[in-house]
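Only one chain comes next, encoded as structure tokens, the form predicted alone.
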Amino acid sequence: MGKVIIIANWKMNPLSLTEAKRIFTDTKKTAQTLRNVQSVVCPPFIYVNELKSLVSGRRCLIGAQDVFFERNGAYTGEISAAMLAKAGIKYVIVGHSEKRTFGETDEVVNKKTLAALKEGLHVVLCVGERERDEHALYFDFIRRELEHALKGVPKNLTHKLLIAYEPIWAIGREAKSADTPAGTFETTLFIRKILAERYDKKMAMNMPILYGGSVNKKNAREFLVHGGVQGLLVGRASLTPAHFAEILKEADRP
């Protein structure tokens, strides 16, 4: 399935451009030496152009944390997929749990996914349950999220789609723990089953699936080896270059 894909989601951090440049520069030093890893750093929009100017080569790229579904017009504060594409951005995160918490609906996620794919962006589509119940009803929740997000998405656009499985209960400082690789593996199989039903088995088996949720240098390797995923969506740990470098190195191991 190609390179391991490691995406750094900085969220609303850091507070200054100087610090953003430092973190990115330190991250790039490691990322650009790794042959088996595609690194993507997603900073706040205000830093995107400045950091993109520091990109050299293709092993460490700049991505976006969000996108709007209209191409242009009277939408104050929004940034379209066309703008991102024209700025040379290749990756965008869509449907992150934090955006959903603030009211982003499945319909909006679907519109954003379609708009970004049509502009040629790689879409990192986030799905994940709020809690994992003992009756496995959370699988129904994941199915609904995926089916709604992919409504109207033709097969010929799915080659630039990535699915990021991020169980909400495993995200953030208050998370008690990450998922287990075994739990993630079970979910990735379920996601591929849904994709096969909607498209076909070959597409489903080739779709990159990432895990996100309390990823750190201690558990990154286990998720990549035993979790059935082809990459990681890293939050807090990506803001500390030394810690993120260890994750990248673990991902580069054969």
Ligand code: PEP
Given for the second form:
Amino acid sequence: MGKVIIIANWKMNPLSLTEAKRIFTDTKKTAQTLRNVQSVVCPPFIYVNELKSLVSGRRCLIGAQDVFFERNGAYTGEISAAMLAKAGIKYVIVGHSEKRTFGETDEVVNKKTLAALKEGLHVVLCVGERERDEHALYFDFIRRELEHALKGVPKNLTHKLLIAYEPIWAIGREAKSADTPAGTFETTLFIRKILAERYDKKMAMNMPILYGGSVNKKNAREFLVHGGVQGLLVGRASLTPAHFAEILKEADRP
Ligand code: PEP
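Could I have the structure of this protein in the form predicted in complex with phosphoenolpyruvate (PEP), to go alongside the form predicted alone above?
What follows is the entire complex, opening with the chain shown before.
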């Protein structure tokens, strides 16, 4: 069994570098002590380098929230996978629903996934339905998202891929609630089925799947034990170090 992977997505927070350093330093203090957890903190780009210089050891790394698919050139405002790799970044989130809401298409998610994997980055590929309808059409939605994102991705690049299942209705302040571990378990089976069809059974069974959406210290353990996932993608709760530390400790428990 590999380590449990806990990714902190800070989104567009906090407002200052001083605050970012404080949150990261506090988080690192706990994360460094945990043997069974790989923590990755994904701050806004403007803090990545400074926080990277505070990393010691491998248990608590800095990741990125996004990446562009071209290598370099006239792409104002963008940051490439090659730049991230050269800066020593190892993990990147791709296809987050908040990026998709602002126009990121399946085609762009696919290009970003491919570019980042080719550069040797771990890609945390986010998929998840907007609504959980009673006719289970949301499975078709997840299938489409996954198939688009993985178009042209060869099997030999998938060892650095992680899938984050993030039902949109469960994410953020407006969320109705988190998913249930049982609901997530069902979806992980479905995701593995798609991966097995596309690649093979062994690859599908070994693929790390994370759950994200209103994870907190009370439900983290339940998702890890009963949700069929190997990790968590944590938004809001990752900005409060004491709270996030509890999640990390829950994840470390055997
Ligand atoms: C997220 O945006 O990836 C997320 C999981 O957010 P939250 O934990 O705040 O619901």
